[in-house]
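Only one chain comes next, encoded as structure tokens, the form predicted on its own.
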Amino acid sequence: MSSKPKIILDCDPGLDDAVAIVVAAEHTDLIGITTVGGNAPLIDVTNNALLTCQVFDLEVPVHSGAVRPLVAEPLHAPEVHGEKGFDGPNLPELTRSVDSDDAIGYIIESARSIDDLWIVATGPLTNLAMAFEQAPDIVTKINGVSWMGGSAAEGNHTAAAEFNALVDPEAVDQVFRAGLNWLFMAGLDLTHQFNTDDALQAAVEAIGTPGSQMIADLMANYLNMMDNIIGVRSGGLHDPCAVLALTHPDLIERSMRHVVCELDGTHTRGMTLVDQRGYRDGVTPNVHWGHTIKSDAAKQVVISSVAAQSGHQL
């Protein structure tokens, strides 16, 4: 019997989501992939998830989900990932199709029928919030949620808010208040310690397979974008951190904190406020806040995962 965690990966690919898919394929029992509008429109991120599965020959069902946030207007990040989320590679023709357009129903059905299920979310939390609202029984049925999003310090899309949180703060608020058994937050303060750079891009490209080339080309495009935006060829490889929190917990230090998401602030909407006072009377910690990652070891997990899933053993 496999000791790998059973997960659904809820994502909006993007480079780092694609890497998260590959790491999950290698180190988890990847039950299924659900998509949500975020880095790019839903149709594009869904196609990107399908392309990742196709190029890496992953037999994983893909279900498309929420096209827009619960309340806000859709928000995307073409300046980081390109208009369709996968700028950079010469991509093959897409031959795969979605298993359904009902990601919320798929999450609910899976949570009710699969024991010991985890959900790893690497995009806005819209699908999860909708699933929890429609089926409150699954909140404590699943083992927990590992989310890449938020920040205990500055944001990236605004001064206060990280992108995934800003896209759908109402969904973050609902998930954080749902009463989950376990909730992990891989925020920017963690993920900015885990950067991709030219050396990591070269190491992935050197694997020499179609899958590794796709990831390397996505990395090269991302580095060019970061160079244009901040003048440095380096940027957070955010989303794999949410997978590693389950598969390689020894690589990430965490602390229990109470975290809330700001919904109304003129300058702070989407901010995740991490109460650094620790345990105080009347304050109940609700989140495992990841704050330190062993970056070099985590990069080796990424490289070896891409190699293994490409059929090339290092």
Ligand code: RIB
The other form holds:
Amino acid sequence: MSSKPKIILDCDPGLDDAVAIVVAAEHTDLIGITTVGGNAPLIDVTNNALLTCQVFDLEVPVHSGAVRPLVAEPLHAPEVHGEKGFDGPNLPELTRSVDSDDAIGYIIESARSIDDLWIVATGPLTNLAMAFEQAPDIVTKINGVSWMGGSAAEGNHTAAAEFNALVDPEAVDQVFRAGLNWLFMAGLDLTHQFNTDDALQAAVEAIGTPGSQMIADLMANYLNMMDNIIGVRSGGLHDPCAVLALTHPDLIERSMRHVVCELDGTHTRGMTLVDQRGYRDGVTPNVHWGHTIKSDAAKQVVISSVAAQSGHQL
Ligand code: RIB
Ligand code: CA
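For comparison with the form predicted on its own, would you give the structure of this protein in the form predicted together with ligand RIB?
Next comes the full complex, and the chain you just saw is listed first.
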């Protein structure tokens, strides 16, 4: 029996981060959660991570991290997730608190003391970049990083850039050049194949538990926001893809590619350029680029994970 991968989940909840937490709780050995400013300010995404652990009764330490990007000004996405990142559900009073406000130190200490550790990142890469800069030895100590971010095609927050990459392009550049053993990228070209819609929202709501109701209400708000923004009641369920790349590798096809992040372009800052030319002299592929997902099967993993983690057996 294969043991579950040991992971730290670095996130900025938001709906899809919350789903990633639940899928990780079901299918990984979730060692800890770290938070980073992104969808909403750090205090809010940290509270949202704590609330998700509280509602799903997860005994997982939560450590808050970087309040702002390495260089860029803070950027948030209230138009998608609400001012505090968790619009939709009637949330209970928060009774949980963080284990520390030193996510970077927690990542470094965990990487040095735990073998076979993976890091799944579903927000801006600021925490990882800072940890790797402070402790370069952990870059090759951990098994690798699976990141939801970037894109081989369209952007979302700009025509060229995906949100997580755009929030902190310098962090993406540093992590992509750090020399990791394994780096997986779930970009928009992959995650836009894995969309939530009213059918999935209803299937989650039908589970009938407090946890499933929270996720269903977050999804309903997300669908309303996407309807307002793009006129369609559908949107990428982005972040679980970074977990599934580790836990269900048969659901995501991938290829090796060389990927860089643009830092200076007037119109292209934050763009992740995926080199599709194949191997060229002097260009060493550094990323496992996810390009195709079995969406229906992945949705079943999400539904069963929410059910199992909220105390309901399908
Ligand atoms: O572009 C999508 C990504 O940005 C997701 O991780 C979402 O949660 C936001 O962080
Ligand atoms: Ca996220």
